[in-house]
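The chain that follows stands alone, in the form predicted alone, written as structure tokens.
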Amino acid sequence: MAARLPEGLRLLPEALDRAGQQALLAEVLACLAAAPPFQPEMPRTGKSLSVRMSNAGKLGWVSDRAGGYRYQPHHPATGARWPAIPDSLMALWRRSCAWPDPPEACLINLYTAEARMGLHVDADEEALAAPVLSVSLGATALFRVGGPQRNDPTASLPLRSGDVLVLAGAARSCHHGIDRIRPGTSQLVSRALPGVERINLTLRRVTIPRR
């Protein structure tokens, strides 16, 4: 039985027009020049994830066998600080998320035609009540979302270039992932990064502000 979309999940189709997508891609490419993509690993097995990634912001998400899933302020290979989150993404967070505190991390995931993202819950943050905002650039991806338990029924929807997805409320604790990429549905990313079909940008608040 397929699930209904969880409460708190909002899809904003074509939140970025073509010009906005191109401008954001240029900013992301600048981030990748400062923080080259790396291959995250599963903590227990050391097996590589199928996506390569980088980060922007005060904190970046990394994963490897030695240290597990974590956020840290520097690139795991170069040791350099992550570049700043592009202003356009910060503005998109303010427009799309009813949350008083800014994001601290922007995960930059690079999807080839064969890349996938298994069902998971974003749970490495201290600020688990804060929403997660996801921006799609490039080829269409089939997004799958279920419930708090891995075996809960799931529903799926396509994410196209320029779409924005917000996971808030109950949806924040639901399993979700990417089943597959539909190569060739957009050349926005592949023209700039041969072999890469899609970029996903995920904004997260990591720590709870001490007020």
Ligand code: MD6
The other form holds:
Amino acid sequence: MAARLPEGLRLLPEALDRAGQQALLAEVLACLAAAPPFQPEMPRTGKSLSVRMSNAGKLGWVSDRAGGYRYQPHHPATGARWPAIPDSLMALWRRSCAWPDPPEACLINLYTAEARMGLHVDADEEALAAPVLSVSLGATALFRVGGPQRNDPTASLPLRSGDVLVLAGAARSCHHGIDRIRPGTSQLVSRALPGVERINLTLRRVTIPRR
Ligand code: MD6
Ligand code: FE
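Output the form predicted in complex with the named molecule next; the form predicted alone has already been displayed.
Starting with the chain above, the whole complex follows.
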């Protein structure tokens, strides 16, 4: 049975026009030059995810066999602090998320033609009530979203280059993943990074500020 989209899911189709996508890609390439992509591993099994990752921000999401899923201020391989989140993304968060605190992490996901992302809930943040904002660049991806339980019915929607997706409210704790990429549907990313079809950026608030 197909599910309705969860309350709090907001898709802003082509929130970034072509020029905005190009400008953001240039900023992301600069981030990747400072913080090279790494291959995260599943906790316990040590199996590699098919998506390569990097981060920008005060905190970055990393995962390996020994330490599991976590946020940390340093790149797992180089030990350097993550580069700053590009200003344009900070502005996009202010425009699109009714949330008082700025994002601390920008996870950069890199998809080859075969890469996918299994059904998961973003749950490693202390600030679980804060929305998560994602921006897609490059080839179209098939995004699947279900409910709070792994076996809840799911719906799927395409995420195209320039699309912004906000998961807030009830949608924030819903399972979601990427079933597959449609290779060749955009050359935006592959022209700059041969072999990489799609980049997805997710902005998250990680900590709850003390007031
Ligand atoms: C992706 N996105 O689009 C994977 N998570 O490649 C996510 O896992 C995601 O798009 C939280 C909020 C929005 C997302
Ligand atoms: Fe997610």
